[in-house]
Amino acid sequence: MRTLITGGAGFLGVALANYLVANGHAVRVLDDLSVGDPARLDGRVLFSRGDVRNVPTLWTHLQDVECVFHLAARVAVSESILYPQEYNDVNVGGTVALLAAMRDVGVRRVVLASSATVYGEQPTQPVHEGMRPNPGSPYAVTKIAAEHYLFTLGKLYGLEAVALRIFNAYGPGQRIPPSHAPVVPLFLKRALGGGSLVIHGDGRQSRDFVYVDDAVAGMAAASMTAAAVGQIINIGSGEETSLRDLVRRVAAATGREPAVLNNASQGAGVSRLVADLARARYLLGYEPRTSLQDGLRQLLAKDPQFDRTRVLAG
């Protein structure tokens, strides 16, 4: 299969690109490098720098492509509250531009990386794809809008469209920026360095942490399964973990007992969020293989940024 991954130099994009090329697929990556790192891509991946909103650029990179994985997006929930216009421009405008370019070139299959944040606060758990979205941030709104454009334009243009609502993915290669850092690598690095873990709220809020290899397997399956066309599908672990429990697991994985600070001044987000995987199992044969504890161990073993000597020295 000949594929294009937009946003393919980011955390999930690199993992997906390297997985696909290792399994014999031809992979192109388009990324604007606002946060991505092409140095982590397999040498067999054809990388180009460019903006997903630029339709002529897309025409060039879509030639002879059979499937597009659309991962290009701004992804920080708290940042989206400060810059909603930019998030709408990239996440929604980029999706519309891509779909129009696919129509022009004649590419049929597209897999959108949507987000579990679209669910927001729900009365019951686990959350399934039939639930009405309840977005709590501009980022979540942009993902819902992208899904609607995906299926509306998909029908009008004759595209084979799939939307994957990906839960809290983590794994080797995930950046830890100075602000808006993902919680799993942040907690690990702070624990190894003897720092305190800051929890917003009381720590009872729960999330579904899915190891990157499992998320990639779900994305790959969605690109090759006819039954997935026209569907929204959850991709997660199906395992509900509170932040308090995450702290305990980080302590076990690192062999350290970090101090925990509760910050009541900042919102804790939704109270609970865990994926119902029934549709993914039925349509994709999807089955997550990595437990959170195993995933933490693999992350520590495989990611150079968690080298204990360097963390302690820093």
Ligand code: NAD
Second form
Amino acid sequence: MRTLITGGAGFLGVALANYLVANGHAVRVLDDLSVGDPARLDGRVLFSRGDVRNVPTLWTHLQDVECVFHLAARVAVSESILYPQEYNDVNVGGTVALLAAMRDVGVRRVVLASSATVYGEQPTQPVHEGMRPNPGSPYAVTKIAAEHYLFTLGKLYGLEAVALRIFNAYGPGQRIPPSHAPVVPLFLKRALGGGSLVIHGDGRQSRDFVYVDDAVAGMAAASMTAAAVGQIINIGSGEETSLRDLVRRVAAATGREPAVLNNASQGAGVSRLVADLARARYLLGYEPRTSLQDGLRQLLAKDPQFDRTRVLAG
Ligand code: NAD
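After the form predicted on its own, can we look at the form predicted together with the named molecule?
Starting with the chain above, the whole complex follows.
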């Protein structure tokens, strides 16, 4: 299969690109490098720097492509509250530009990396795809808008579209920016460096942490399974983990006992979020393989960011 991955120099994009080329597929990546780093891409991946909102750029990179994985996006929930217009431009505008360019070039298959954040606060858990979305941030709104464009324009243009609602992915290569850092790598780094872990709210809020290899397997399966076309599908671990539990797992994986600071005044996001995987299992044969404990161990072993001497040196 000849594929294009937008945002393919980012955390999930690199993992997906390297998995696909290792399995014999031809992979192009388009990324503006606002965040991404192409250095981690396998040498067989064809990398180009460019903005996903630029239709002529897309025309060039879509030639002869059979399937697009659309990952290019701004991804930090808290940052989206500060810069909603930027998030809308990239996440919604980029999706619309891509779908129009696909129509122009005649590329039919597209897998959208949507997000579990579209569920927001729900009355029951685990969350399934039939529930009414309840987005609680501009980021979540951009993802539900992108889904609507995907299926509306997809139908009008005759595209084979799949939207994956990915839960909290973690694994090697995930960046730890100074602000808005994802919780798993942030906690690991703080624990290894002797710092304290800050929990917003009371720490009872739960999330579904899915190891990157499982998320990649879900994306790959979605691109190759006819039954997935026209569907929204959850991709998670199906395991509910509270932030307090995560602290315990981080302590076990690192062999440290980090101090925990509770910042009760800070918003903790939704109280619970865990994936119902029935549809992913049924349509994709998807089965998460890596437990959180194993995933944390693999992450520490494989990601040079967590080299203990480097972490301790600051
Ligand atoms: P990431 O920030 O590492 O990757 C996003 C990539 O998109 C970056 O490399 C960035 O440089 C690129 N990009 C941003 N704006 C662009 C533009 N205008 N043109 C071209 N490239 C652009 O994030 P990630 O964690 O790898 O997420 C990938 C996708 O998966 C995103 O769409 C995100 O919303 C979605 N997702 C991720 C998670 C997760 O837990 N990581 C969960 C749900 C959904």
